[in-house]
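Presented as structure tokens, the chain that follows is alone, the form predicted on its own.
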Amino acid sequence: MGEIRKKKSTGSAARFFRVFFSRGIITKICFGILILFVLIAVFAPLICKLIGFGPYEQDLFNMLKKPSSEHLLGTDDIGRDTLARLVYGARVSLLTGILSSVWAAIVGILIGLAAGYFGGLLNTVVMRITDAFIAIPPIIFTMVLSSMVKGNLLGLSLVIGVSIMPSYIRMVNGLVGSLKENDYVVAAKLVRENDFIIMLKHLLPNCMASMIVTFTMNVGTAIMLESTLSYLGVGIAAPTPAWGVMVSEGYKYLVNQPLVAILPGVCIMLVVISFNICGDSLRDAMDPRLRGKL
């Protein structure tokens, strides 16, 4: 029987993974271009002492140099390299865009539950707030409110994340309603089951793989936010190496030291591609229709 479950198991794995990188090989480019940013921004400080500099020093000797075997991408305006910048902004923008996706998972979900499961009232208020919430321009209502967390990381990824929850409380909302009318959800109230383990117990599994999925492509939006942010002024305060500060300083000087701006906007590119494309195959993976089996 353990044999049995084992073989099934391996054949689900199997299965999920065919279909993944089904898309063929920009699937597996963009998979392995988000494997490496996170590799990167885990071991970063082991890899700047590689290089031999860290984000913050500063060569004034040496200020807007091109790629040497010193400094192999170059410095920036005061003498940072510019290797030890990319590599610690990778670390930035990764942790902003994953906390503030989790935040507002945890967040939206749970709103999103309880007014899809009750409705009548609560879930027409709480609908009615989450489209005023959409109607908003995502980067409008960040602006107005990163401005009071003044730079600060944590407070930058609370303000991003209320920005994203909507999607989360709507998928929610719509998956539960109509769950909720389930011949296992009926039979647990007719036992009289309490609300709150119904909700945790059959509802909430059930719309796991679309919260994945959300999850996923959420990552890359926040990013994204995080970095026009910084890159206005009102995100990541300097000297912090973001990648959207570090394009917001490099661009003055586009004819001297081009690379100063445009990498740091290549890996923005690279990393939400990358994440939207993930996005797209992990929800081909999970979602059977796409699939083919009902």
The other form holds:
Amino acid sequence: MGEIRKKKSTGSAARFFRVFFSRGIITKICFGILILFVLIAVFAPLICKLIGFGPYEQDLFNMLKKPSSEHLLGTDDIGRDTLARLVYGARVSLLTGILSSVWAAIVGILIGLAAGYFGGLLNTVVMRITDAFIAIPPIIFTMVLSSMVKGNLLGLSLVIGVSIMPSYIRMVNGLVGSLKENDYVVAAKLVRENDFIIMLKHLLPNCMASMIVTFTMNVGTAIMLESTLSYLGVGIAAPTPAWGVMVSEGYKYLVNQPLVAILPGVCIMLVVISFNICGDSLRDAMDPRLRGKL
Amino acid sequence: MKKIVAILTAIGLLASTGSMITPVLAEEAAPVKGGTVNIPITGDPTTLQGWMLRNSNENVLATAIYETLLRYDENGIPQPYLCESFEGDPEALTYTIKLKEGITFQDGTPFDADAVVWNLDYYKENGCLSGSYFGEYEKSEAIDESTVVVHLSSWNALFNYGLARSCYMCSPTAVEELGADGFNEAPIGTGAFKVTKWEHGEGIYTEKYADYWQGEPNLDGVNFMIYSAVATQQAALEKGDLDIINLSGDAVTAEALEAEGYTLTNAAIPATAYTFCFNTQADTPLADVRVRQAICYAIDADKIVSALLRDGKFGTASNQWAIEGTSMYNDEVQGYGYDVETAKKLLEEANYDSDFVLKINYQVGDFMGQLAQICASQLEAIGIKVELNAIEVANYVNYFGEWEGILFHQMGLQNGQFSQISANMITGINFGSKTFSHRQDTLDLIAEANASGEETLTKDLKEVVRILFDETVDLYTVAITYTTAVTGPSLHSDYGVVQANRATWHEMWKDAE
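Follow the form predicted on its own with the form predicted together with the partner chain, if you could.
Now the full complex is given, and it begins with the chain already shown.
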């Protein structure tokens, strides 16, 4: 029996990965990029030790140097090693992206679940407030709120989390609205199972596939938002090595030393595109019914 | 023989051709009439009203449109400009201003004693720096068509600095006809160029004022176009959309353009002193003078200037708000050289609380951002944790009264150290009202300087400088920058001087296209 189950799970995992990578080489490349950036973020201190420079180390007499054997990607406007800052920037971006999505998912899913399950006035109020949130462009919303958190990574991730939360509320609310009519939910209600148990045990697991897809997509969105806010000077504060900050600081040397601004820009682009494409592939693999719909 | 004749003939022809070239060259060197010059500003001015012009964008264009009764010479000392003479009588508490003749406003109305009286009264009520410079101004009267007598409630020896700084002469007729708001869109001064259009978000267009008192300007117009970033300014200059760009503390761009053949001209008077203004009054470690001294010792200003400002090419180090060798510089100021060990020792003596986070507030800006990060790093080397707070331009003024930690301020130096000390380091004004120590002896010395003649004024204010920078350590200068004008080869003028409020706009000309 155990062997059959093992075979079954091996088979479904293989099917999952087959479908996940079915979009061709692009998904494989993007997946590889994400793994690479995660590894870079995790081993940032080690990498900096290897290259011999920290992200904050200034060398005023080596400002805006072109790539060389000493500084592989050159230096910025106060002589800091660009590669070291990019490596630590991966940490900041991924951490902000993932944290924001985690906050948004936890709160958004709970609110959407409760509103969808109980319906009535609660659902109407929650959904109208959500609609109002969605009507505000996320960049404006986060710009206003981020002035309160003053460049703090945790605070900024909360602000970004609030701005992407409506997507979870809407999605979970819609799913729960149809799932709660299923027989197993009706049966659970008839045997007077606790509402809380019904929501967490019967409804939430059935929303998981879509939630994981939304989560992945939202990480990319959150990274983009963080970078934009940092570029505008209201996100992560200098001298923290965030990619948006690096683009903002390097922008004035676009003519004379373009790499300083272009490299972090390329990193942002690669990570955001990779998250989006992997999100699409994940959706295909986890919920074939939604393929091409989200 | 024929050959000799032929050679001589050829030489004669060449010589005659050469003599024809010389006058042509001489003609080319003479100013060409016509053409328009485009100069960048980083954003819309907040105002074009002559009595309110103050910020950096407004300063770029102010002297093309408006002029002042006095203007600064190359040492930052006010000299008569729209007037023949400016004489003070401390006993009678009056200044007598004898105006130049033949000057008219751009609307054709005369610039006479009545116009000056109107302007001084209006500035007293509405001027942006009235509180700093017009505190003792009581009234003025027109004695005749070209003589004005200013009456003061008590003597103010620095009144001339106020007149030279931002008291731009506006056409009373235009202000009264258009109202203050209307005048804002169509300002009228005595300058060489008259505003024809202010396209908000795009730029300000002017045309020459043909009856300008120093002669008809060479250019048809000067336009001040909005290019917010240096990178786009540089690209526009290279493309020919701009004729000039002004840089401050940006050695990289300046040197790149210099290598391409552009001319760099530093303003005669240094532009900005990047200064730590300490909050000495709050209940924080900064209240202890030893902590402030330690901070000063921890900053390697020479290294910063050497690396960022190319050893004096684009700026210099100084222990005050003046440059060594100039008339307002006080040699007795010791300053605080870079000495990490002494800094650490002072912190120890002061029982510095290592949990304290020093906040450095600064107005966003490319060079300022660089400086702030470098200073933060140098302070962290002696164990001071720093939090940088970059403030948007529009919000910056809200920090003037009180700030947490240090206000890393860009102190304008175009009107000299004495004027800034006596206007800013006093009580009763907003700047630093709740943060500077305002020690009684400095206030007394400033008051005495204001009420004295030139000699006492210099002595007193130099002493105030010494106290503020050395003893009370309210202030510490990290670096002083020059404004560097980058101009193309087709433009002819000393534009660097123009930037120091010493306008020669009417003499500017560019090669015919």
